[in-house]
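Given as structure tokens, the chain that follows is alone and in the form predicted alone.
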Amino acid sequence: MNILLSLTDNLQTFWGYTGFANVETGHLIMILVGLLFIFLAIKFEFEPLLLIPIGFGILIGNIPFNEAANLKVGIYEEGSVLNILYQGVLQGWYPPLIFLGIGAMTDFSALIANPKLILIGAACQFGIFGAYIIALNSGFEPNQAGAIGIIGGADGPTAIFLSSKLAPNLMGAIAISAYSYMALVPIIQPPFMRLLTTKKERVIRMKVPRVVSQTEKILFPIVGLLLTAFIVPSGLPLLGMLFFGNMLKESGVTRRLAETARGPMIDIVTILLGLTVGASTQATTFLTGQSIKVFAIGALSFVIATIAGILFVKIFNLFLSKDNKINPLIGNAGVSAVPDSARISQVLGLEYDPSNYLLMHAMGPNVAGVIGSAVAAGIMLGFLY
């Protein structure tokens, strides 16, 4: 009889550590949310490279355990696996690393060869500074609204550094809604570059970029260093990184350091980050009216930075020659949502004149965005920290 008892007993204990015995409507919703993650990654092939392991982050944190036995598997307990790995998001180790790896990869060549692109990358920012307006509006704390307003950069590690200065309670919210949206930048710039645009603007030519020199592309990042990190200090980690990595790619003798940069180092990073960041969507701590919010609001940044661009080069064109008019399909491309806001304009441009290849044009300005967002979440740093 006793024996039986233990077993019983035993089994009553079993249970209650079980996810079975701790699972709550949250948690189901959140592992929803991660398989759509994971779908979308793999039918679509919207960003399966982020999509898939914040995916299954997503799933990893939100299987139910018994919080009060401090067994130390979740991600918000002390000394676990899992927080260990998440210092890396909330310390804001991974995102420097990222721009290496970014630098590392991009080719600034459409940019040098025309300057004026900079100008729509920088009109792109007003989606961050509109959306910390609205933040502002909606009751968030100027820290916060700093924070949530870089989605608007499209940019997600640079939205996971600032939001790890700036609102680290916010983060989880912050990183899944910018990373979200940059995936779904196909489905949310096309309408508004279709209703913005004539068809006559659609199908404007635009000069071949003249070629650039090495040494140009050498000099780059110096200058570029040089320039924004003496605007805004507070940027240094980010702008620093990401004009070192193309200093590696450019100069021509650290190619082994330059191919470790943008091929297995970024890969490990992406790996760690998109897997801690998704686990951090803990249905306990993350599902909350102020991540809503926060979902809308980013939303609302990433049209107001396609409008903006767009809109910017409406308006540059009055001012240019004929012969220098610039498509406003790559206003789009403004976003740093390397490369897929600039294959968008390529594709739209095509849809228009199959024989209208903008997808070198587009680069300019999407490259510019990456600068420009990082420039924005410093201006952000200095003003709110």
The other form holds:
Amino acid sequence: MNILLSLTDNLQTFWGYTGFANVETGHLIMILVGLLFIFLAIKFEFEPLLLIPIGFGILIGNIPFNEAANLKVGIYEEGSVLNILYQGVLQGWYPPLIFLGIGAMTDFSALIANPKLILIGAACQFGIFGAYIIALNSGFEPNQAGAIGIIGGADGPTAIFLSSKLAPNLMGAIAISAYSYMALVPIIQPPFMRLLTTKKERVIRMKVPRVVSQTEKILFPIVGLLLTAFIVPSGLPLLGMLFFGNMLKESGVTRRLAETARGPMIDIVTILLGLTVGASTQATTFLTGQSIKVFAIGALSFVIATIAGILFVKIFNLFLSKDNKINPLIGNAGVSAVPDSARISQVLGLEYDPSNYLLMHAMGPNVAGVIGSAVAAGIMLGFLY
Amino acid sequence: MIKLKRNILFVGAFLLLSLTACGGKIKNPQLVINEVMIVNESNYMDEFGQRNAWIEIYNNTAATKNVGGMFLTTDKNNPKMYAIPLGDVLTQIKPHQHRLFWADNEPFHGTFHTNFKIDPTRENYIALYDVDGKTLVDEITIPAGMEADRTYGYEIDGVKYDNSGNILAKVLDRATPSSNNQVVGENPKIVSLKETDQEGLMLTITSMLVVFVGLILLFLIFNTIGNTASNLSKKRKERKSDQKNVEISTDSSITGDEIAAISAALHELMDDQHDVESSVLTIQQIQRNYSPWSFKAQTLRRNPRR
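Form predicted alone done, so how does the form predicted together with its partner chain look?
Next comes the full complex, this chain leading.
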């Protein structure tokens, strides 16, 4: 009889430690969200390199466990493995490393060949500040509103970097929101691109960009860094690493370093960043009314950025000669979801004129958007930190 | 050419404007003698239960600073009056934190008890010298006749000078040993934004302006570089064509399709020149690099020697 009682006791204790005993509705909802991310990544190939680690991270982060037992397994429990890996997000050193890799893999030739496309990247940053206004008027504090606004920059690392400084409690929601909408860019942008352009505008053929010399390519990261970082020094961790990565690529003498930065290094950091951001969505701390608001404002910020880019091109065209007109279908590419938003310009362009290839033109505003969002993040940090 | 000159002029004007902003602004010291109490009657007590004059040093940087080995003095002619002992971890001051020294002439009471006292009847000069005993880190002169339990220092921690370079030291409203002279509960930037820009419009306009200015400058610079590069390459081409007397067509009316067709034809032609390779099977030699981790001999036991 005693053996039976002891066995029951043991089993009861064990049951208290299982996920089944500690599960809450929030965990199940988040597990479903994680599964949806994995499904979207595999079925539709929406940013699989991000959505798979994040989606799986959500599953890991939402396995219920006995939090009172201090098992040091959860991401928010100091000293746990996940918590140690999460420090890269919290302290903001994963995003600059990702930017180093982005710099080493980005070819800025399209931008150098046609520098006026930089301005589209600037116009799209209105998405950030538009979302800031909306968030501020939705009851968020200015620093929280700034962190939410950066979702409109469509740049995951920048969003994580800024929110880790301005509103660490909202970082999970902001990061998930930014990456989700980046993956959903093919669904969000086209309706607005069609709505805001005429048939005539969609078939505008842009001048073939000139060939860019190696000297210009080498000068770009140097001038880019000096200029942008002098104006917004608070964006230095992102801008410095972005242009440094590009210097490694373009200098032509550091091939090994460039390959490491754009290959193994960015892959490792992406895995750690994606997984820990996903795991940070532990339902007990993540599923709040605020997170839902963040998602809603995040979606609006992408829409505002897209509209701002397209309208800017339309207005800009009024001042350009007939030969130099820009196809407004590349206006959306100023949203720095590289290279997805540029790819959308290409797909839509081909839909209306099968021989009008817009990809190389769209890459200009696309990479300008990366610089623009890093500058905007620096400004936000300067004003709100 | 006119456009190029205009761009250079614009960028030049901006750079000139930036250079004029480079003023000789006086910097606050990295370690500041932040607050001093001369007459301590009913204020802060040391670990021996005694009340004495105290000197608060503030780390004005974003890095940990070690004051171990530095010197505190009340005499300009004797900078090495009290050597702050080396080897005490507590002499490390964390970023924007404070450390308190007792001017009690009791150096054997511990690292933070100096070998001098302060005379409340006269003006007092206090200085902190670097480890070499020659480089002055910070100094402060406290006027004579300080009231009991009142302190002299800076209202905002570490802010010694105003924009015109005037020293801001004064008798403070309240004594705050080892803590901030001005208690800040909320981020002042956020407070001011909440008051002046509730809708967020001003911040939006300012920020967009900065983003545009930054990227317009980048545009102008690369426009200028691009124009210069294409002018140079044009000149180089002209020179080459003059030398060879061959005319190269730079007709921009060729469409993408035509270029693609020409490229495809050229590819075909070049491919035809290599008619053998496609039917030859090439076996590349695979080189296995030596690795001690997978070397079999390392895992096998050797036969015993007889």
